[in-house]
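In the form predicted alone, a lone chain appears below as C-alpha cells.
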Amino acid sequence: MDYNKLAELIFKDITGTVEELEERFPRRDLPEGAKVTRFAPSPTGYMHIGGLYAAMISRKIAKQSDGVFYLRIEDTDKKRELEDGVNEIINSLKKFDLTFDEGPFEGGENIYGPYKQSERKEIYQICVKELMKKGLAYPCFATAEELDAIRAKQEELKVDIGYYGEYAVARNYTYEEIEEKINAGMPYVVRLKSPGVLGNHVRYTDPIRGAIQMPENIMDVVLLKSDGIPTYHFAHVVDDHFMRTTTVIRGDEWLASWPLHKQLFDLCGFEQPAYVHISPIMKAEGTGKRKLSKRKDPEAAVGFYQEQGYPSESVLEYLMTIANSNYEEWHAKHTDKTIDDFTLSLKKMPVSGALFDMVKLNDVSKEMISTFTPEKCYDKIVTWSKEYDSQIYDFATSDKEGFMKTINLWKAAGKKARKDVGKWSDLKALFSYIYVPDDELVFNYEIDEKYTKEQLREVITEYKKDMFLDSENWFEDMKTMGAGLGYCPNVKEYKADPEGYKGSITDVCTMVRVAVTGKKNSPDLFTIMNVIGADRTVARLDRFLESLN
C-alpha cells in the first residue's frame, strides 16, 4: 500500500504540515514548573457541580504555580448541542469566580485559538493525514448492519467487543478497492490501525491514584466521523498538544480510556501531559452512596446554587475542603487567607468518591457570610436578587439606607458576628416579617400559653397610642408603659416577687414582638419597626389585635 498516496486521495484539500501547526502553536514561554491547565467542557447541558470542582481544581493548579488556565469547548456533537450552550458554561463560571486566562469569550483569543473544537477542523486533518501517510489510519466503509454483525459473532464467541485485529475488515483493503468505493460516493469513517496487542500492558502513574497497570490499547477507534470531524478521544490530544497543555484534570470515569490516549499520543509523536483523575462528587444515601445524579439531585446543577443565592466564595471554600482534607486546619490557622492563599496537592485528594453534604456547604457558608461586611453583603444581595428575586431587589435599590439596616440587623453589626444566614434564599425563610411584602407574609403567631387573650389585648392595644418609633429611649418608653399597666420593669426585681405583677419587661417586649413579626425571638425589634416603617407596623398591630377575636 503506498500510503501517501492513500492519503493525498483522502485528503487532497489538505496542504498543511503538522511541521506548519509545531510553528504556528510553540511552546509556551512560562516559568519552570509552570503548570498549564484546561476546563473543556461540551455544551450539550446544564453545568454540573463535578465540572465546577474539576474547573476550580484546574485553575487552582495552574495558578499556584504561576502557569495558564484556559478554557476550550469540545463542541464536536452538534446533535446534542444546546442552544447558547458556549454562554451558559462561560456565565456558569464567572459567577463563581473561576476566570480564564484564554478562551472563547471576548478578549480572549489569542496564539493558541481558536478554542472551539468546531473551528479547529483543519488542524485535526493535518494530524489524521499524517498518520495516514505512516501507514496508522485508514478509511472504513463497514455499515451500522455490519458493525453490528461482527458484534454478534463477538458476543458469540465471548470475546473482546469492538473493531480490531481480524475483525476490521477494512484494514485489508487494497488502494484500488479504496479508490472505487470512494468514486462510487460510499460514506466512510477514518480509523486508527492500532499496532496495540492483545495481552500487552501499559503502565502509568497517576498523581492521585498512584500506579496503574492497564491492557493496551488494541481498538481501531474512529479518529475522524463520516463528515471529516473528529471524536473527543482524537481531538482532545491534538488539542492539548497544541494548545500546550501541562496537566490534564478530569473525572475517574475516564481513567479506562487512558491506554487509548497514551497510544495516540505516541503514534502521534506528541508529549504526553500528565493526567490526574479526580473522584467523583457523591451523595448519601441510605447507609451507602451514589454520585449526584442530573435527573434525581437538584443540587448537582451549578444553578441551583446560584438561583438560592450561595456566595461563590462559599461554594468553593467548601469544595476545597472536599478536594483537600487538611484545607479545614489550615484555614482554621490562617483565617484571614482564602483559598487563593491555600497550597493545593493532588496526593491529597481523595481517591474515593468525595461526599456531598448540603448540611456541611450551610456551616460553611454561614461561616463564610459573618465575614462579610455590611456592604458587600448588600452588593452580593442586589446582584442574585436582580436576577431571582424581583421584591428584595426593589427593596434594597429603593432604599439602600433602610436595607443596611436590615443588614445589621441579622449580621448584628458592632456585635458578636451572627450566622444564621447561609445563602441569601434565607432572607424571607427567616426574616419574612422584614422582607415579604405585607399583602404576602402569613403569621403563624408564636404565642405562649402564659398570656392571655385579655393581657395581649391590653399591651398591643397600649403599646399603638404611641409606639416610641422617634424616641432615643425606647426601651427605657416601654419600661415606663409596662410598669402603667402592671409589668416590672426591672427583671431582677420581678424575679424576687413575680407574685407582685402581670409579668417583667421582657414580657411586654415579647407580646410586641409576637405581634409585629410573629416570632418569640428576633433581632433587634425597634430597628425592625422603624425599617418597615410606623404604617406598616400598625398595620400588623391591628391584624394582631383581630386574630385574638
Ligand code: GLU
The other form holds:
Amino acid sequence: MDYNKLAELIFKDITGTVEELEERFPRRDLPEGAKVTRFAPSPTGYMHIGGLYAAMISRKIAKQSDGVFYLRIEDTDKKRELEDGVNEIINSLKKFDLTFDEGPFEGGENIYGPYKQSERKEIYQICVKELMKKGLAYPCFATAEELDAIRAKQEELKVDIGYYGEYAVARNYTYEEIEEKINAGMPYVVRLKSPGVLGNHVRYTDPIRGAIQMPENIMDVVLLKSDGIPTYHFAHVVDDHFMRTTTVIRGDEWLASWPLHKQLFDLCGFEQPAYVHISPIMKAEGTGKRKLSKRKDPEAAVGFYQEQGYPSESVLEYLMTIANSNYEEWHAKHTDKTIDDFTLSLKKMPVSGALFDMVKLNDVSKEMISTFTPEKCYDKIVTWSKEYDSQIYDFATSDKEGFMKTINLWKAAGKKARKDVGKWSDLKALFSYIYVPDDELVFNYEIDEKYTKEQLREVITEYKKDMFLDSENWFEDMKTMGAGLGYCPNVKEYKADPEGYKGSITDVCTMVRVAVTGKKNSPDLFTIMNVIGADRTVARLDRFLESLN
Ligand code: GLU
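Same protein, different condition: the form predicted alone was shown, now please give the form predicted together with the named molecule.
Zooming out: every chain and molecule, the one shown earlier first.
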C-alpha cells in the first residue's frame, strides 16, 4: 500500500505539515521548572465540584511554579453540547477567582490558540495525515453491524474485545478498494494502525499513584470520526503537544487510556507531558462510598455552593484540605495566610477518592467568614443575595446602615469573632428577625409553660417603660429591672434557692426575647432591638401584650 498516495486521497485539501505546526506553536519560553497546565472541560453539563477541584489543582501547580494555566474547551461532541456551556464554565470559574492566563475568551487568545477544539480541525487533520503517510493510520468503513459481529466473535473466542490485529479487516484494504468506497460515498472513520504487541507493557510514574505498569495499546482506535472531528484521545494529544502542556492533570477515569495516549505521543514523535491522575471526590453511602453523582447529589454541582451562599474562598480552602491533608496543619501554623501561600504537593494527594464532608466544609467556612471584615461580608452578601435572595438584597441595599448594624451584631464586632455562619443563607434566619414586618411576627411562647400570662404581662409592661436601648450595659439594667420584680440577678444564686424568687435574669431576658423576636433563642437581642429601633420594638411588645389577652 502506498500510504503517501492514500494520505493525499483522504486529505487532499490538507497542505500544512507537522513541521510547520512545530514552528507556529514554538516551545514556551518559561523559567526552569515552570509548569504549563490546563483545564479542559467539555461543555456538556453544569460545572461539577470535581471539575472545580481539578481546575483549582491545575491552576495552583502552574501558579506556584511561575508557569501558565490555560483553558481549553473540548467541544468535539457537538451532540451533547449545551447551548451556553462554554460561558457557563468560564463564569462559574470566575466566581471562584480561578482565572486563566489563556483561553477562548476576550484577552485570552494568543499564539497557542484557538482554544476550542472545534476550531482546530485542520491542525488535527495535518497530524493524522502525517501518521497516515507513515502507514500508521487508515480509513475504516465498518458499519455498526459489522463491528457488532466482530464483537460477538471475540466474545465467543474469549479474546480482547475491540478493533485490532487480525480483526481489523480495514487494515488490509488495497488503495483501489479504498478509493472505490470513498468514491461511492461510503462514510468512514480514520483509525490508528496500532503497532502495539499483546503481552508488552508500558510504564510511567504518576506523582500521585507512583509506578504504573499497564499493557501496551493494541487497539486500532478511532482518531477521526466520520465528520472529520477527532476523538478526545487524539485531540488531547495534539493539543497538549502544541499548546506545550508540561503537566496533564485529569480525572483518574482516564488512567486506563494512558497506554493509548503514550502510544499516540510516541507515534506522532511528540515529547510526553507528565500525566497526573487525580481521584474523584466521593460520597459516603452505606458502608461504602461512591462518586458524587450529577444525577443524585445536588452538592455535585458547583451551583449548589453558590446558591447556598458559601463564599468561594471557603469552598476552595475546603477543596485544598481534600487535596493535601497537611494543609490544615500548615494553616493552623499560618493563620494569616491563605491557600495562595500554600505549596500544593501532587505527591501528597489522595490515591483513593476522598470523601466530601459537608460538615467539614461548614466548619471551614465558618472559620473563613469569621476572618472577613463586616464590610467584606456586606459586599459578599449583596453579591450573593442579588442572585439568590431578593428579601435580603432589598434590605441590604435599601438600608445599608441597618444592615451593617445587623452584620456587626452577628459578628459581635470588637469581641471574639463569632463562628456560627458558614454560608450566607444561614443569615436568613438572623435577618428574618429584622425584616419580618412587626405585625407578622409569630410568638412561640406557649412552647414554654414555665411562664404564666400574668408573669409575662408584668415583665413586658415593665420593660416597655424603659427599654435601655441607649444603655452602656443593657444586661446590668435588665438585672436591676428584674430584681425589682422579684427575679434573681444571679443565676447561681437562683439555682441555690429557686423557691426564693420568681425566676432568674435568664427568665427575664427570655420573656423579652420572645416578645421581640417570637423565639426563645435569637442572636444578640440588644442589637436586634437597636437595629429595628425603639418604635418597632415597642410595636412588637404591644402586639405581644395583646396576644396575652
Ligand atoms: N474533556 C475531558 C473531560 O472533560 C478532559 C480530560 C483531560 O483533562 O484531559 O473529561
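Keep in mind it's a predicted model, so treat the numbers as computed, not measured. Positions refer to the first chain, counted from 1.
Among 431, 168, 218, 56, the residue lying at the hinge where one rigid part turns against the other between these two forms is 431.
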